[in-house]
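Next up: a single chain in structure tokens, the form predicted on its own.
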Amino acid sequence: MPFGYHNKILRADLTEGKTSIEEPGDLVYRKYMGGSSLALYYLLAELPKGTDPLSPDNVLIFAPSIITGTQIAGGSRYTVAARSPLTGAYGEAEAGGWWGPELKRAGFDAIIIKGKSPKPVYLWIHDGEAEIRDASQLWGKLTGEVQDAIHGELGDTKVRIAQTGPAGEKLVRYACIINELRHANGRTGMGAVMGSKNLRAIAVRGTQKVPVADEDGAKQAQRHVRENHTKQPGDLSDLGTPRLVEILNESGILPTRNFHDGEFDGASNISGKKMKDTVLAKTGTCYACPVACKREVAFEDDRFKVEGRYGGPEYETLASLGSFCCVDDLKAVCAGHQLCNEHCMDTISTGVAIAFAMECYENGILTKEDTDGIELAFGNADAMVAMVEKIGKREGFGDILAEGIQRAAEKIGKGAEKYAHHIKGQEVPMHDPRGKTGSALSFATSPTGADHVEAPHDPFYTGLNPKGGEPLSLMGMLEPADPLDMSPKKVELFYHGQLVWSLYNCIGMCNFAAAPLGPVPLRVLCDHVAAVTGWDTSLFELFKVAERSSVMARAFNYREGFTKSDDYLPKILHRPLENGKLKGHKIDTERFQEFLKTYYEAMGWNPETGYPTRGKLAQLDLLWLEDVV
């Protein structure tokens, strides 16, 4: 009997309207154990090189883990992949919140996804069983419409619920998939992609327990929680990611104006401080996780009406669509991302997007009349949240921006490109390389394009002890190093950090309740791992799956066309910060190749071509790539 799993795969042709099972066997969980790696080896098996990301051919892989509802802190998150329409590269997004482990009760270790409806469809998934329902009825609606007609019309509300949204439908680039309303698969279009299928929702509600080897030593995890976890003032529990925009803006790193400044004068009034004493509602979590970092806003006023039930902005959000436009109103920033989550758009691309359409329209590229007579400055808070909802709808000047920035940038022409900062098409996440050299590596390496989660940032190396007693000093991380350092050194700390953080998009634990950051040491969850599964494992093995995924990864985006010049930084970030404690800091140019190419010779993958070595192939049991790249 296979524990942690139930060797049950459900795949869903939604062209010919039929379910199947698949049982994959022991060996696929134990190299793969889901996420990402498992959902890179199906796609790599089974998506045809050049599919165009839109088409019926595009597999769309819904994918939680081995410890996925079980009781440990943070182990929530499921990856959602396919070849991505903002980039053409590998599309990955993670998710917390309750659906992954529903699934998981529901009898099922992964959704494989082919094909296209001809007509809206949800699937409905329960206890081992899967139909495709008829969606027609809630095509055009809002998440918030779509959720309570699926609880209505199977009457029980606790069925969990992922869905895209109209913007989804409607094909943005960057739509995202949204679970409960609040929790998201964010970036890379993965909600275009089920769009594109007319796959509108999945519903999931299961009764069966997760099988486990060793229950008692399973619970060890949540026990060394609740011994070793204090909620303090001001950390993630009491302000939750929120409390990052007064830190990173005194660090004068909190992306405003485009990149063109590291400091907001109006950073005080979109604070995790001002939300709690403003607009919060309340707080609220994941499954089994004490960390409660989630946030919930709620009000009503004669411009905006805020619900609750689609929860509060994350740093990120408070950031795109606030410092990034120059917009100091927690208000309008909070309605922006109601608007985000009921029309399912990540809100880092759709911030990015309206930021760069904002210094286009100051610098006189746009005028009102191409932005449907809205003043589209920046500092303009009604207009970002107008633009906002154009961006969901395409309508207007929105349709424009719903392509993304580079193709954006593309169709305005007159040297809107200059303004237009993303990575493999991927606009740039909220935080500044130029005070954080990892951060550097982590953007432009990234298979998903400019990707903030990569890696422990920067201000984790500066703690690092010689004498060991860190969360990650079982990784021989123990010499600390200057967040402006780009060193050898800087890549021994990223490339070890990355592994970690690659392993937690694996297994599905969110980086804010493990190691570095949270309560959960790498020692408890390989405990748990092999408490879960009966497994005899190890870190060294933990590790070999994280690599195995990165590895996948480069594979995947080789074959799509992508080389070693699309690991690249936007040129602002190669130009002086315009204000803050760190004006006049740049990345530089020389030194970052330098620093890339001895990223390339760490990981085992050739400097000349960007691409993982024959023998790196061989050390991860990865050579029948060979056969599909």
Given for the second form:
There are 2 protein chains.
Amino acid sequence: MPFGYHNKILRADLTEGKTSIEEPGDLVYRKYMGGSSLALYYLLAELPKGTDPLSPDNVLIFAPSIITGTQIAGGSRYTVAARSPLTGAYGEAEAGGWWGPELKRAGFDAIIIKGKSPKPVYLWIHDGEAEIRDASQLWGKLTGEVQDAIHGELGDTKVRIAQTGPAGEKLVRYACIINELRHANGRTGMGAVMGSKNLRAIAVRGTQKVPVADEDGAKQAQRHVRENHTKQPGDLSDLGTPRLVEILNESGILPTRNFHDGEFDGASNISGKKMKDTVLAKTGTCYACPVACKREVAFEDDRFKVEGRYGGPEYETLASLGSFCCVDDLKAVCAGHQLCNEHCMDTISTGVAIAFAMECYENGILTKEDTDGIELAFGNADAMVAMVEKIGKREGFGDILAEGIQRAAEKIGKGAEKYAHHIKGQEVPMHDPRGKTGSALSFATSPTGADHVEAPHDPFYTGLNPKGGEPLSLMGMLEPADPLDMSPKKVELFYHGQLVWSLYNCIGMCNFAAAPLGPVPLRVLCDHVAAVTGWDTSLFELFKVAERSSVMARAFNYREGFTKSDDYLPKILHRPLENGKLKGHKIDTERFQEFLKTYYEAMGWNPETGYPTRGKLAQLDLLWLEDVV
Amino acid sequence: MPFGYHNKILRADLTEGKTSIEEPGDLVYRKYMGGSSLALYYLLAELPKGTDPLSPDNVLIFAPSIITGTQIAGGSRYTVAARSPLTGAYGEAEAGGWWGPELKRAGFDAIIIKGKSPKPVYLWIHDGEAEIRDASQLWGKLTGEVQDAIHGELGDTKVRIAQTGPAGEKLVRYACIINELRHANGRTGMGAVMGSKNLRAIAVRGTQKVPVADEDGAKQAQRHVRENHTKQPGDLSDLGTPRLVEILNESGILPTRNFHDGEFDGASNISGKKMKDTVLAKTGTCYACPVACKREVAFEDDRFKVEGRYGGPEYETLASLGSFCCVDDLKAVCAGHQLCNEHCMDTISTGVAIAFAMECYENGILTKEDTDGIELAFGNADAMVAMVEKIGKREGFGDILAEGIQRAAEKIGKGAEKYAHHIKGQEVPMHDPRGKTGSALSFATSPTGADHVEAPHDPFYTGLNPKGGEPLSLMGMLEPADPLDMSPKKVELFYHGQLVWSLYNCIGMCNFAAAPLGPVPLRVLCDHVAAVTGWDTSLFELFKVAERSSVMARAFNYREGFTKSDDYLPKILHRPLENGKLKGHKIDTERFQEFLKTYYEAMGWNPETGYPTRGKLAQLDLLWLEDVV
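Can you now output the form predicted together with a further copy of the same chain? The one shown was the form predicted on its own.
Shown next: the complete complex, the earlier chain at its head.
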């Protein structure tokens, strides 16, 4: 009997309107475990090279992991993966909440979706069964309405719903998937893939307990976390990720004014403390997590009506819709956030797209004629909110920004591309490599394009969060590093940090709940995996799974024609920061090339091609990639 | 307060006749832990490039580890390292017994010896103090006599003595160091380095307990081993390593007749069972080990007087002095073994040298005139024993063989080199890569030249020892491999096996007591390290230390001019086995080159140069090597 998983993967062929169940066997679970790693295993095996991401042939995978649904803090996340319509590369996004655990409790370890339904549908999954149901009445509706409707139709408000929204239906290239209206698989446009398949939602309900091999062992891990987690003022429980607004601003690396600045005058107006003192209605959490970092904001005034059920903006959103657009109006940011969640759009790409348009506007590349009469200037909060909605509806100028800034800049022309800060076509998230060099490697080499959860942007090297967790000493990381360092020493730190974050994406673990940021030490996490599965495993094996994931993603992109030359930073990061504590700092171009080369070598990738060597494939038991790439 | 170590390394400058104590600090212990890794750290920092191995400038290091002296089964070993007079490359050899733990109990974590004493001396180390004492009266004496003399002089028979013998004094290039007359640091001529320094012995006595951070945790590990170790007929407790004679013979890979054959007609006459039924006096063990694989043989007849205190031949010796020379006379092998221990010669190199000479003799390259009248034919037991003694005394033809077969073949000329099976100048040990391909990589790439304990010669891939331990599943090794496989898949298995064996050489752990061959699982070993030191460590970190050791050794050799072209197999292994179960099998030359290339890549070494990339150095926190190599 398997523990931690059911040995059941749900397949749905939407063209045929059929579902089936696959039993992949123990070795697949042990080698890939779940999340990004499991998804890549199937994508590489089943997605034909060169598939149009918005065609029925794209393969869309939902994957929790072998520990999802057990009681470890932070273990609530699941991956959605497919070829990305934003980048054409590997697409992947994680979300927390309750949906992933519920899927496991419903008896499934993952879902593989192919084809395109002739009409709008949703998937209804419950206790080992699956059904494709009509969603014609739901099409075009906001996420809140759809959730209410499905709850009503199924007669159970405890059904957990992951869905895309109108933005996904309209194939906004950075449309997201959202569960419970607030937990987003944000990046790389997975919602557009869902929309392209006429699949509006996946509703799940389960009453099965995830089988655990060693209940006592698992409880011991949970107890450790409970006993060692203490809430402190300014920590994630108290202020959530919004706490970062002021910390990064003080460090001179709060992305501001489309990456010109690192310090934002209005930072305190969009800070975690400001949120707590004003619009915060309550705090929330994900499944089984004592950290409870989630925000719920609610208010109604003459401009906006913001409902608590859409959650509240995370740090990334406060920065992308806020400082990055020079908007210091917290209520407007909350309203923009709600619009994103109602329509299902990635708040990062949305904010970056708007800031890009604002800079074009300020430089005369765009005029009011182009922007449907909106004065799209930096700092114009109402304009920001209006543009969010236009993008979600692909209305007027919003239709252009809905394509992502790479395509939008092409369409706009007139040199607009110099204001479009993306990597591999994905908008850069709210971290500035000029002040934490780990993120230079992270962003440039991430298989999903500029991404903030594929690899660490080194807060835990900088001492930004000295209270929140353990050091990585048990990985042999014994000395701190300078956040501005770009020597090979930093490659070592990044290499190890990336192993940790890749692991979390393979086992559905939250970066904020687990070490080094959160209260779940790596040792405890490993013991928990062993207790749940009954495997005689080790951190060494877990990191091997993590590295497999990195290598498979690299292989995916290589097959789609991506090369070393796609591992770059937007030019602006090679130019000096224009204000703040790190004014004048930039990423030196030549040193960055050396940095990249050393990183490839550390990964066992050929520095000439950026592709893993045969020996690396052999070491990771991934030689089968030679047959599919 | 440090746990597991004293933060005290003894330095002895024999030229000056002075000792001193160094406190390297916690970071050195955590990064290198002990054994080969710690020794390499000091050698690379302090031994000048190009130093004549037999000159006073060579640095000789004795290094147990952070767990030596604690109660974990198998954790009794220590490393001796220096530049090898046999190979000119990195020299290293491990030994078990009681000497390593005693050194720790005497208050020292390692000894670094430099210079050359003007007259014979020995070191006397006791409870934090060290003394250089006169050994003029001991010079020229057999090991047993020296041990008795020092015990008498110090008035304590519990003093543990590691010494070289007359062979070391006479600079036999494969002279060994032996402790308690029976545990040998066998390979790479460390005894000759000791002899070259006029240092005959190191006597140690200590009454300090090694400080342990978590006594309960450490006891738990010990209890696990005790409770799970069950003796079985045919296992190491019952027959010791001599059990391998018949197992390998049946598998067709018992090295026989100077590597012509894989099956030996007389195997049952020199087997573990034969030993048990005839000459075995009793069994013995090393410090804290329940496996108790050690043999004591004792008998007296008209040919030989063999004393129990010299132990008994291990498998390697039974094969090298036995099957390899076609000698099936167990008593003669025991006598040869005792001579090796009395004079301090590596039994492997000794046996291989004699077999080499036998083949030269049979082919007319050598005659009785050359061999001091001895009929040096394959199978001539008396000739074998006589030659062992002649080598130990550098007497007559023995003086030539004492140089090692590479130099001896040069001296003999007439094409003798085709019978000289060495790698980097060191005689190949008693494992045949033609029937277990892991050893092809192991032998060819070992920094010490052909060596049987630097990396696994894959018994645990072949199921040779299914009872004795755990699989390596916790390293993610989930599937068995074919012992004859030479695909990249085998590189994966070898890579992982090498990490394990390298680790054991860094922490002084016995390959037969620890997983996968013995009763100490890797998980328990890791828990024990954590309990002893108080470090929050993991297998991941331990394997990082292991990999550091491999890379540092590679760097050592690179500095001394060794290149990729020194990673080869002797030609005979590319020719078919001439008899037995695997008759006709050989190592295909071209496939072997591919095999090597894939291995370099898996290690993160440049396949063009065989040298670690800068990225690999960065990943392992070994960038300092760039300054010294």
